[in-house]
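Only one chain is given next, in structure tokens, and it is the form predicted on its own.
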Amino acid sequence: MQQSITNLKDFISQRIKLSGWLYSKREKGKLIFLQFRDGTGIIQVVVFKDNVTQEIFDRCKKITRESSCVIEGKVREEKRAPEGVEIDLDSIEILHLNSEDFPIQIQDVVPEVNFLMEQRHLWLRSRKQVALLRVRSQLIYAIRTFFQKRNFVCVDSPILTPAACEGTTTLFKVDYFDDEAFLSQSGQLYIEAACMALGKVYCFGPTFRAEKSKTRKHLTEFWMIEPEISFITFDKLLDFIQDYIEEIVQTTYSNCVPELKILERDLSKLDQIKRPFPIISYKEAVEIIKKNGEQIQYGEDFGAPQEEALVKEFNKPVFVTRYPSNIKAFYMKPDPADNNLALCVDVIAPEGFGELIGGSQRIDDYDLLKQRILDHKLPLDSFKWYLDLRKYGSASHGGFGMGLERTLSWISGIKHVRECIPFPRLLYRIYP
């Protein structure tokens, strides 16, 4: 009977089939033990000479690494493994044998990093790689069942549109026929339309920063979550993200513990993501930061060294709010308290992962939209469709995006987002 390795728990002392790959082998007299991995996990295959024919013990030695093969045997539990099974081989069939050994090998010398980003292809087969991908997918899977749950409809937003959302100097510009386009920074602007139309919206997608940044937080095309909420106030709209945060984490989590085992991850991290989280504002940010030694002036945004700083102080998420307008987006709504404020909220992950959120009340008012984009030297023919929206049927309304990449970066402890996307594309990478 065909297996994966999750489930063979249920089929001690049976006889089963699996196909995969070998990730590793050792031999040791009339015994070879066998790596096998297939996709779901890898479990330890033993060879004993006396149990198969000659034919089947000279397969399994000249089998190389990372070749394809189906094998058969009986389930036998071993409590010191870590899928609390075994499995005694009395068949194997090599589908490909590689002829080269395998690029990357799995000595204790890590190999150089530029050298496993030209082998990306191949180092998605390694232990904790795959680790990371099934925490990639977990996550996903948590963000569309959170929004689900709240009756979110989904929408998708174009990949080329003709204008900036957030500024023009990190936009990445295409051809298109006799015209020129840009390749999304953002899909806010169409979700904030569509939320018009359905109220509680959210779009999942691919986007495009072309920052020349070489830093371990920063790719050139990272996944989004955007969602968008009509007749939403402020302070909802963090009550909101408070629910978002905890819960995806703790779905993460719980669907993830042998994964994040593999990828060492401190567990107890995780166990305090929880509401409620710190809600503080920019000028008492400032002043932690000034207090932990940073160097910072009020109406400054904060860097990298700047976040740091101030999630000394936390360990959770700390909401960071009501930043100076002036170096906040065009469309986020002043607070009526202080027009010199942005009701707007960053939020930043503790243990130095950097922004995980940004978000704001928007913008509802014609006039004063028309003027911030012309006080940002935006083109105001591009951004028409986007003022009708408060030409026609206007209403309070606010939302947020979160990188998907950087919040897996967080939730899994690896400390470059590079490893957190299947293939990624940086300031000087983009093979394979």
Ligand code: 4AD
Given for the second form:
Amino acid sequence: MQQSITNLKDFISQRIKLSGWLYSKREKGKLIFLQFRDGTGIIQVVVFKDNVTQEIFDRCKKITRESSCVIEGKVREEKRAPEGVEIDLDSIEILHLNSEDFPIQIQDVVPEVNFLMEQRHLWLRSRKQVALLRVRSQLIYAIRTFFQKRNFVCVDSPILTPAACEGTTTLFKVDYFDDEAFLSQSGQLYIEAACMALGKVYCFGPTFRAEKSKTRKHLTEFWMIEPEISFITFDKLLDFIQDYIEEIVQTTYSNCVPELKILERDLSKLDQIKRPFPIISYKEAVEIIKKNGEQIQYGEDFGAPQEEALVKEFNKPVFVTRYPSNIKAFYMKPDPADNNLALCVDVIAPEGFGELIGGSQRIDDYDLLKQRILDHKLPLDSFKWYLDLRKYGSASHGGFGMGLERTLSWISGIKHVRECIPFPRLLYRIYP
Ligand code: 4AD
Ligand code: MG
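For comparison with the form predicted on its own, provide the form predicted in complex with the ligand.
First the chain shown before, then all remaining chains and molecules of the complex.
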């Protein structure tokens, strides 16, 4: 029967069959050691000349890296092996023998990253990239489960939109419709409509930002999770985000220990990601940044150096609340205690992984929201439907957006978001 590497432990002393690819090979006299991978793991396959026919032995000598093949053999317990087992091969069938060397070598010196990015379609097969994509999949599962357990309804927001949500500087214009159109910067405005229909909702989809910044935290296409909750207060929203972060991190961590070890993640850092999380005001954050030697004036937004100075203080994500309204989005509700501040929160990751979450209480008053749209010089016509939500049964509501790749990069300890999405789109990259 066809098996997969992950469950070979249940087949000790039995004959099995696996389909996959040759990861690497080492020869030593009458022995050939094949590192064989099937997508679920990598396993050592031992070929002993005296135990196989000459033809099979020759095939094992001939097979090149990343050629596809089917192997048969007996599973043997091997405590020192990462999978706890090895295979003694008795037959191999080569399905496709590569005529050219696989472009990515396994070597001590890591190849230059631009080369790897050009080879992204092949780079995905390497041990670390496979581990990272598995963590990504588990993280998505943990996020969806979190919302499902709490009776949220998943509502998909459109990708083609007539209006900006997060400022006009990062819009991707689409030339097709008679009216102006852009790729979505955020599903938020649409799930605000959905939350007035269904109560608790979330969207999870691709998001586009024509980011002019070439940093390790910015993609031009990324995936964002955006919940929106009706009748919630700002304090309850902060409480909800704390539950959310703890649960998605701990669930992903417990489901991915082998992968995180392959990625050389310091697991003790993840052990600490539990409630309560530090919650400070923007004003307090500015003081901490200054104290830690970085320049900032009250009223300025944080860049990467300021974020790094801030998180030196914390070993957990820090919640920074109540920024000055004029450096935040048009839809954020003013703080009743001080009209110049917004009821908003940015969650900044420890260890310099940057902003994970941006969220807020939304303006629920028709006149104020209309004024803000005008103040931000946004086209009122495109927001008519959005204003309707404040005309018919308006209610307090709030939510947040979390970048999937930023969160994955933090959990996995991978410094650059370009590795955290299968096929990254960056300022200077659209291939492959
Ligand atoms: O802070 P942002 O811009 O917030 C919004 O879009 C709100 N409409 C969300 C909401 O309240 N529903 O983006 C949210 C998160 C950021 O904190 C970051 O994690 C991620 O999205 N993000 C990016 N990730 C990768 N590349 C980029 N260029 C990103 N821009 C934002
Ligand atoms: Mg933000």
